[in-house]
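Here you get one chain, nothing else, as structure tokens; it is the form predicted alone.
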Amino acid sequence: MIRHAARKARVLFTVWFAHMLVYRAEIIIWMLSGSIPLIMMAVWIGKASSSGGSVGGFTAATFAAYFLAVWLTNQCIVAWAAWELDRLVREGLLSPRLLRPLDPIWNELAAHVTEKVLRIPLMIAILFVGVHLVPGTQLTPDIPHVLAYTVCVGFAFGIRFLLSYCTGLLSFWTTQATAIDELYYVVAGFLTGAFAPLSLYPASVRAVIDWLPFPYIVYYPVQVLNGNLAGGGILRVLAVQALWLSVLILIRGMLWRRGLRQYGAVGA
């Protein structure tokens, strides 16, 4: 079973890979229009020079830090499965999918991860260049961090591409679903913080995000990478990103079965 599943794997990443190369322009191309986190960067930084040196106990330094983080962790979740599922429904191409022997969402968890391993150099690059570009710059303080914050940003992305695949799921009563995805972006800029870190947000503002899936899947894999979790705070964070893995799994195979009842209904 497991070398069956491995096989099946290998023959999945092999094909995408190949076709993620046809389009690593296409990809330069969207990873240079995620530079959001970067503009905000040079924003905060120069309010806090503006500030006498720093806001809310951030300086120029620890900004870079905090935006590049965000940047490179906004990078690895990146998902469109919404997109992808709302063509499939709308022009009846997942009718041959689901003759196949596999699920269709390993398909698309194939192809983000492909997509995510080509993604790797240019973020190296660019990290590069940013952690060099503002004095005092520290990304994070040690390996034990790297390898907690590899973890928890896996957990991030199975989030995000969790979200995405459910919201393409909707493809199956409405045409907007690929509306209700780009909502997301809108919430989530505010809420993942992306624009400002969560630090900065009031106390009761903060108890209801905490609540919620977003901090989950930026600010606080930040919070690892930067350094400012460790031990039980890393592990909190773990494990509520594993909770909220386990929920959206729920909700997904209860929207593929209904969905597909539905998909059937109407002669697919």
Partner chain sequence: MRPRRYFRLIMLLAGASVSAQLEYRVNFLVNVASSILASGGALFGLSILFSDGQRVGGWTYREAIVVVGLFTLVEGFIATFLQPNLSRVSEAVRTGTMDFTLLKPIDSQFLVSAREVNIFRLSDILIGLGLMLWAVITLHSATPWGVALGIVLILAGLVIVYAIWFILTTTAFWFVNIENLTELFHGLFGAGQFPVTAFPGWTRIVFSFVVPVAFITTVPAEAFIGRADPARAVGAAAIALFLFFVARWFWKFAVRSYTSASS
Second form
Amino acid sequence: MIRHAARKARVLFTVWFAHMLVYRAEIIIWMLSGSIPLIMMAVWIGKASSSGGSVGGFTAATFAAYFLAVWLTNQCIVAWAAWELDRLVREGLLSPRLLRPLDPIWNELAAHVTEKVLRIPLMIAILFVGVHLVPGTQLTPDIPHVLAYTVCVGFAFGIRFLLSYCTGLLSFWTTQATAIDELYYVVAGFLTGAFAPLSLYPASVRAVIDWLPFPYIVYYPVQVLNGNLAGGGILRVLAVQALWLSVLILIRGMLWRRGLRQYGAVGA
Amino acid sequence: MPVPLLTDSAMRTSENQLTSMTADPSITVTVRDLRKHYTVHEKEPGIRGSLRSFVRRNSRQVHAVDGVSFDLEAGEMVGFLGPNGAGKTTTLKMLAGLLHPSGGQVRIGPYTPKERRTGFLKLITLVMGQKQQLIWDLPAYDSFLVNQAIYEVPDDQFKATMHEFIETLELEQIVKKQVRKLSLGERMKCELAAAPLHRPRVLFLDEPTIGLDVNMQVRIREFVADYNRRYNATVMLTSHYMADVTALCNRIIVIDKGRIIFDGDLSRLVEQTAPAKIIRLQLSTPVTVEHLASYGHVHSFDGLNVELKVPRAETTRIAARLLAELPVADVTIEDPPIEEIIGQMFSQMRAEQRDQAAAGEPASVA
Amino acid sequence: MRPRRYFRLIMLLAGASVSAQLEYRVNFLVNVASSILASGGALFGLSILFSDGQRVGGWTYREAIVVVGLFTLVEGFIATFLQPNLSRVSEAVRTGTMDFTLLKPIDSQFLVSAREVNIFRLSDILIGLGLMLWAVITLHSATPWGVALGIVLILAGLVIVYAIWFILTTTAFWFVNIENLTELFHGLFGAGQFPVTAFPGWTRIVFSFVVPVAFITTVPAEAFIGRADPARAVGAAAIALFLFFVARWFWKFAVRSYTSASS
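Having seen the form predicted alone, could you now give me the structure of the form predicted together with the partner chain?
So here's everything in the complex, that chain up top.
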């Protein structure tokens, strides 16, 4: 059983890796087009230097560390599952997938994870340039924080992937799943902390946002990497992320079952 | 028909397959009163229609499949025919578990398709001529490997099956090329090889030869026949090309407007629907058309080669007369092509329905 | 495969499509929600940036809202007119359907640019205009001459966006496998929601002359709030004309080399 699962995982990863290599140029373009955190970095650094060196406790160097980490995290959590599911349903390609004895989500997950692997080289290059462009930028204090961040960003990717996947499952009922998923990018700017560090938000807004999954996709993993959270704080972030993951897994299961019933009733 | 070359390992595994098959209860397909009804929303064309339906929808019930019943024995090859929109694809999708029936039952072996159990999915395959499952940007072989892992096919069985499929479909030169760079026919051959890699016992083929040239059609037919023989697999096939059906299937099921209108031997369909036979003559000296017309309807005539259409019951008598009275060099007696027969069957049915509708009473025999 | 293209097809085939009617409603709702959330988010982000009451790059919060309004307007222009048309060009080159376009007895650049309109994204344009008007009126600093100039400069800005987008699209004739080159510009255009003076050091130069985002949003906004700089206004018009002719020339060049290369 486990042997079979491991084999399936291995084959899916190898094949998707070959597939993503074909699209390496596209991947680089997508990486470079996600430049909002870097634009915000410039704006906030400008603001800090014009108001005497710091804004709300942030200096040019801490802003750089924050927004570079936001950029990195955004790169790690990119998900297009909604777009893909929408395409599968629209082009009638879901039927062949449904005939296989493997839930299509695993295939999609393998595609997403392998794509991330190809992003690593450019990620490192841009972080390297960014850190050296602004003097005194310290992205992370030590290796343990990097390791904690790795787990955190893995969970964050899981949340974003499942959000996108669940939205994609709406394709069973509407052709607007991709458009609905794009709403994530619309709200992500201010809900995940890509526009500004959440600590600069008014407390009342902050109190509301913290109850949503969005800060746990970008803001909190960034705090872990930047070294603003220690042991207990990191564990709390992981716990909340795990909670959101379980909720989304339940929703995904429910949507999948209902979606299949709908697909079976109406077809495509 | 080339005899498939069996390598040692292929031989060994097909023997394994045979022994495991005798242990298996044979897989039969049972379909009882199968129905599928849709609600269709209708909109008039153009902006005005769009605006109107934005506010209020018109809907209508469509009976895509309307009470279909049949049984398939293990190893049977059945042609599934009917005009576009008759309900063929809908029926196949219900048999494969992709669509849930609105009524009636389907059993395939011990399974009910719509439950989509793993065991069921491993037992069947569905090939749709217009839908592809191969990974577009990679060689087809990568897709085969994915299927191997997903269906948990053991390595030796995978190798043997691959070897066998590559041989019969002539895939050597193709499987290592990117799928996007293959021609339509090559791609279809790869699709067809990917679908039964896990050695399913029931194959549903929906237009597997659509858009392919004659050579390719023949190759694919041979592959299906071969697979059926080797694994005693049940095959249900829809096709626009009658040659696919006549070459592969003894039994055919004809469906129209969601109902079965014929189920039986191909030969019985011919007898039942085509009351005429074709006598083809080669003459040694020319004869006039008028003279020939006294024997039967002249179908075609070019001086020495003649085709005569004669009533089925009188074929023997007329053939004997022709041989006795004309300078015949050669004679063959044939059934009309199956396309013509099926076409005739549908136009007859349509005419009857029109009469019924017009007269408001059952059509009487003319 | 472009999702929007299929959506269009589904629109046309609405008679056969089961959920076409529902689609109009969902589509409409999703787009309006998206427009409102986007501009609300941009305003909120801006308010955080200005939360200490200081000017940013010499702009007050209210003045910067004019820039956000213009940014939303241009985003709406892109989504309504550019994306639905130009995103299809690379696919058309790859699949060979570009040949049909080039055979039509009508200017091919016009044909590939003006075939479709995504009316649902007009909401962005309306919201952008609304934001701008509201900020301009409450600022009380607008002059009739400034508003007239501003309108001309908006048009110049739209020409600049169109030309850049079109030039990037035209590269599809050579880079057959790269579909999203325009996304590079689209990503950088995000800088247009801030006055260009908010950017420090060399990034300001980049957003003025390498990627002329400043001339698309900041310069028209200056005219609307009565701070028009004649040199920059002339500059915007000149850049617009220049880029338009470059785009025109580049397209003709691309088509010529395409038709002579393909047999």
